[in-house]
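Take a look at this single chain, the form predicted on its own, given in structure tokens.
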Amino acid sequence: MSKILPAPYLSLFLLIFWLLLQNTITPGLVVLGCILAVAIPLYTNRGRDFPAKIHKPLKAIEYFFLLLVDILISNLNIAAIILMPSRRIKPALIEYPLDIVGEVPITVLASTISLTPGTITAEIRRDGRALMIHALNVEDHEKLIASIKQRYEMRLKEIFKC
């Protein structure tokens, strides 16, 4: 590994994948592919400072599909709120206590919350024991906390063993 190519196999994979996506090989596409194949690993190299071991890869795949379904359902709920302005929304700012530990699992949970339309992780407490979540429409704070713990955090505990 060098400073220019911190991940040579990733760079090679990116170049080949880029050319396959283009479905043609021209000098311009090869040059652009080489630039991307060098720039992307350089830009994302700092992410390697936070290694994470996935202990249950099948659970991680299940988690991914659960997240996709939840994103779809949340999109439909937000569309209903937008299309029916007479509906009363109840925004809330909630402090969510964390049971998981580790930078990567907490980041995955925070990203999951932010990817789901209608909720966003506003802040991670400095000690890493709580998230501040803004939700667009909350009937019951405790029910939302229990839902996140059950749907996401418990699965992440299994996946990362934290």
The other form holds:
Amino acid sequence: MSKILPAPYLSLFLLIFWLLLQNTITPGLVVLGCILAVAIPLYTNRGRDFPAKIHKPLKAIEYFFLLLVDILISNLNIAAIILMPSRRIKPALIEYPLDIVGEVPITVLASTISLTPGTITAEIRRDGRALMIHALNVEDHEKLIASIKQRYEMRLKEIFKC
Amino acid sequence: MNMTELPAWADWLVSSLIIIGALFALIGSVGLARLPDFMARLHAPTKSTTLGVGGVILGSIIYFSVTTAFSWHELLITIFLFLTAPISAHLLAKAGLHLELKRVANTRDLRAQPNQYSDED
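Return the structure block for the form predicted in complex with the partner chain; the form predicted on its own was the one displayed.
Let us now look at the entire complex, which starts with that chain.
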């Protein structure tokens, strides 16, 4: 099985992607989509040197929706900061110590931080064990680090088992 | 096709979604001009645009689903946006960091060893 489908989630994603591009579902398109979804990962798999396994797919879907809600909140937050003329912002560069390991989980975490309220990931420390975050408006950085840890990193740790 | 084909509820929904989307896109652009330094400016376009584009896309999905056939492929735009927004923000932030652009005076640097994040030895 793993020989034909080296990356099952990539295949699923490609199939959905293909059907979305076509914007209709007919048997012919589904068959063609399935062929592409098997063939493309077979061809590109030799370029993948970052193995990552999702151990808990359901948790990953939950994570996605949590992220969606947080992105909405973050939009409102930033809009409020922009529109309030009197509010003085308190930017800070924060060092965020990583608990998780592996390229893919850290990339997902860094992207999550960039998409959520008032924080952007700028750089990873040379030893790869900490991220540098620019926060737009932060009072208590310890609290921010703790909230990212328990809201996102713990969940990613469960999803990727790393 | 013209807008009169839309039932009243869809008319209200689509127009409010598009206006909300446009509003957030505008706020993002205002933020780009108003915030004090490079790093702070980055926050506005990366975040506010997701809701701005999201509103317009939702409006488009509802409009075409009501008037013609069920339409989902606008969702691809959202997927691409969610994939590319953090990466471009990351690259810009990284460039700003390494070029040591001026930061506003009240930015606190809480890094233990700032040199661990730079290329210089």
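Think of the rigid core as the biggest set of C-alphas that the two forms share within 1.5 Å after superposition. Residue numbers count along the first chain shown, from 1. A quick note: this is a predicted structure, and the numbers were derived from the prediction, not measured.
**Student:** How about residue 18 - superposed on the rigid core, does its CA move between these two forms by 2 Å or more?
**Tutor:** It does, since the residue 18 C-alpha is displaced 2 Å or more between these two forms after the core fit.
**Student:** Determine whether the C-alpha of residue 97 shifts by 2 Å or more between these two forms once the rigid core is superposed.
**Tutor:** No.
**Student:** Fitting the two forms on their rigid core, what distance in Å separates the Cα positions of residue 27 between these two forms?
**Tutor:** Reported C-alpha shift between these two forms: 20.4 Å at residue 27.
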